[in-house]
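Just the one chain here, the form predicted alone, laid out as structure tokens.
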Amino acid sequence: MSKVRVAVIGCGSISKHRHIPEYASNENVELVAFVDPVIERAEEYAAKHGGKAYADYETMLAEVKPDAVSVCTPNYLHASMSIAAANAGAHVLVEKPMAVTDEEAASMIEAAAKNGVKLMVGHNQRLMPPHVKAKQILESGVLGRVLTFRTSFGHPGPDGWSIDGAGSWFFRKPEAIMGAMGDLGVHKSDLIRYLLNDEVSEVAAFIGTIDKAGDVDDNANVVVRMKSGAIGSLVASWTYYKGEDNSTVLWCEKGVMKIGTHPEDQVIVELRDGSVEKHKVGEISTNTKQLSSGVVDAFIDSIVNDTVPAIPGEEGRKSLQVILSAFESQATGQFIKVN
């Protein structure tokens, strides 16, 4: 079959490290356009991979008519760009958080459905080998029910990761809308929903700006109650200046599962009967060690095989609702029921 003609909108770090190289290495893809307001960035990728460079995504959609796009732009643009692409008949892979309000997320899902295109959200944590293995172990029943948990994602912040460093859009509230919670917290709300196959029913949160310049949150600690009754905590931080953490621990009826707590043994299962299982199943990507996320391949597979994407818009919306509810809790000082 003919190749999927893909355009990448936004040529910052997530495109540089993940989307563009992963599309380039996928045999079913032809990269046809790159878009960035800093046109030189788009031109650099066009020169390397072929295709055209654009400063404006609307012009690109009209001229190139791509089969699919990746939306890798500041948070506040995700919805408008995704909807425009869907209306132009393109399948959409959008970075997380998929949107900045629930209404936006709903509109994106509606636009994709109306136009008969696929909408996938780049929640790459689901596809990381340790999390895939953890899900299999949980579903085997060997640990019984999950009773309580802690899931956390902390690193030194986007100042070291973003292509624009400390001057990045990540720190400008009108463009980012939310900080560490939108960047990292939403990964963990998605992961815990996925691992437990359960929905968040209620949250209570402390969210603040403790150490970074700017007016977006750099730390959050959220208490989470699941529909099953399990209770846990979700932590997001941009101020783990030493000791980056991307780990999850699940305490269950029959033992404990530790994910990402050990440099080699990515998944450790310790049962109450004293037995211990250690799994070396590939690492969790970090900002300093980029491993293929699997997101692009899953997105292209869903187009080529005409299947539901691995992480559809509906899933991205539910994970976003948890984060939005946490902000509401911080603002009101109340426990918030999640829709």
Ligand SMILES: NC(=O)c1ccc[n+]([C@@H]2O[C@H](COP(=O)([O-])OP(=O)(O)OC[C@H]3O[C@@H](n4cnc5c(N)ncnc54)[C@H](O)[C@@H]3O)[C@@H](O)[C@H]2O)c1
Contents of the next structure:
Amino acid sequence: MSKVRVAVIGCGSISKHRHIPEYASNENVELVAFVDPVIERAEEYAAKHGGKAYADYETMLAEVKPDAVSVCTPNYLHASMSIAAANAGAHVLVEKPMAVTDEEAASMIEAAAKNGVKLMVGHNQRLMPPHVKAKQILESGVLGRVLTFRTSFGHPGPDGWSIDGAGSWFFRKPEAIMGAMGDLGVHKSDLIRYLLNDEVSEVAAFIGTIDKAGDVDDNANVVVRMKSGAIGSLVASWTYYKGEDNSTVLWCEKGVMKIGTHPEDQVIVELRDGSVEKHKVGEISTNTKQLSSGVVDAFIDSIVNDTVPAIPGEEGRKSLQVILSAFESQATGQFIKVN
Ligand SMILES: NC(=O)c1ccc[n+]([C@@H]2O[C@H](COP(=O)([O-])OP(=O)(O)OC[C@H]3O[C@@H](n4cnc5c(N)ncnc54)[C@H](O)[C@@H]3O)[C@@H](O)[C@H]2O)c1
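Form predicted alone already given; the form predicted together with this ligand follows:
Full assembly next; the chain just shown is listed first.
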């Protein structure tokens, strides 16, 4: 089979650390174009990997006609770029949050279906070894039902991550729409839905801007009720200046599972009968330690084998709905029904 011709739209940090190297090491891929209005960024990758550099994605889609694209741009551009790419016949891997409104997410799913292309969302937490292991353990039934949980994701913020540092779009509401919640909270709403194999039914949230300059949220605490009845908390923060955290603890009928709470034993299961199992399954990526996400390989596999992508648009939409509902709760002071 001929190679999948891929264009990367947005040549900032996530492209640098994950999408571009992961495409470059996938033998079924030919990188054919890079797009960024800061053209030097696109040119640098074109010089390294081949393909052409563009400042504008519409010109690129018309001239290159790629088989697939990655959309790695500021949040407000995800929907329009994904829809344009789908309409140009390209499969789409879009970064999270997949969109900034539910209507946008629905339009993206519709555009992909109408054009017969794949739509996958970069919810890479699902593919990280500790979360893969945790899912297996939960499915084995050894812990019984999940009764309550907390899941949190905090780091020092995108000023230390974005290619544009403290001057980044991440801090400008018209481009980011959401702050820590869109950056980190949506990872955890997706993870908890995935691990529990359940939907969020209701949320109550406190969301604020406590320490960062700019007008988007930097901290959020969300109380979550699942359809199963389990109640938990979801925390997102850009102000963990020390103590970066991407952990999840699930208290279940027969014991507790701790994920990402210990540097070497990434998954720990403590049962009520006193037994303890520790799993060294590989780390969770952090901003300073980037590990292959598996997202790109899964996306390319779905194209090559013509299967439903590992994390389809419908899943990204449901995870986004949880976050949008949390903002509604903050704005209205009400509990918000999600499902
Ligand atoms: N899955 C993950 O774990 C993860 C991690 C970080 C970021 N992300 C997501 O990836 C997306 C990009 O984030 P980032 O960290 O790479 O940001 P970044 O600030 O490092 O880079 C964004 C890039 O997009 C470019 N850009 C802006 N407008 C553009 C346009 N019209 N066309 C093409 N390029 C344009 C900018 O010039 C910049 O180079 C965000 O949606 C973010 O939420 C996902």
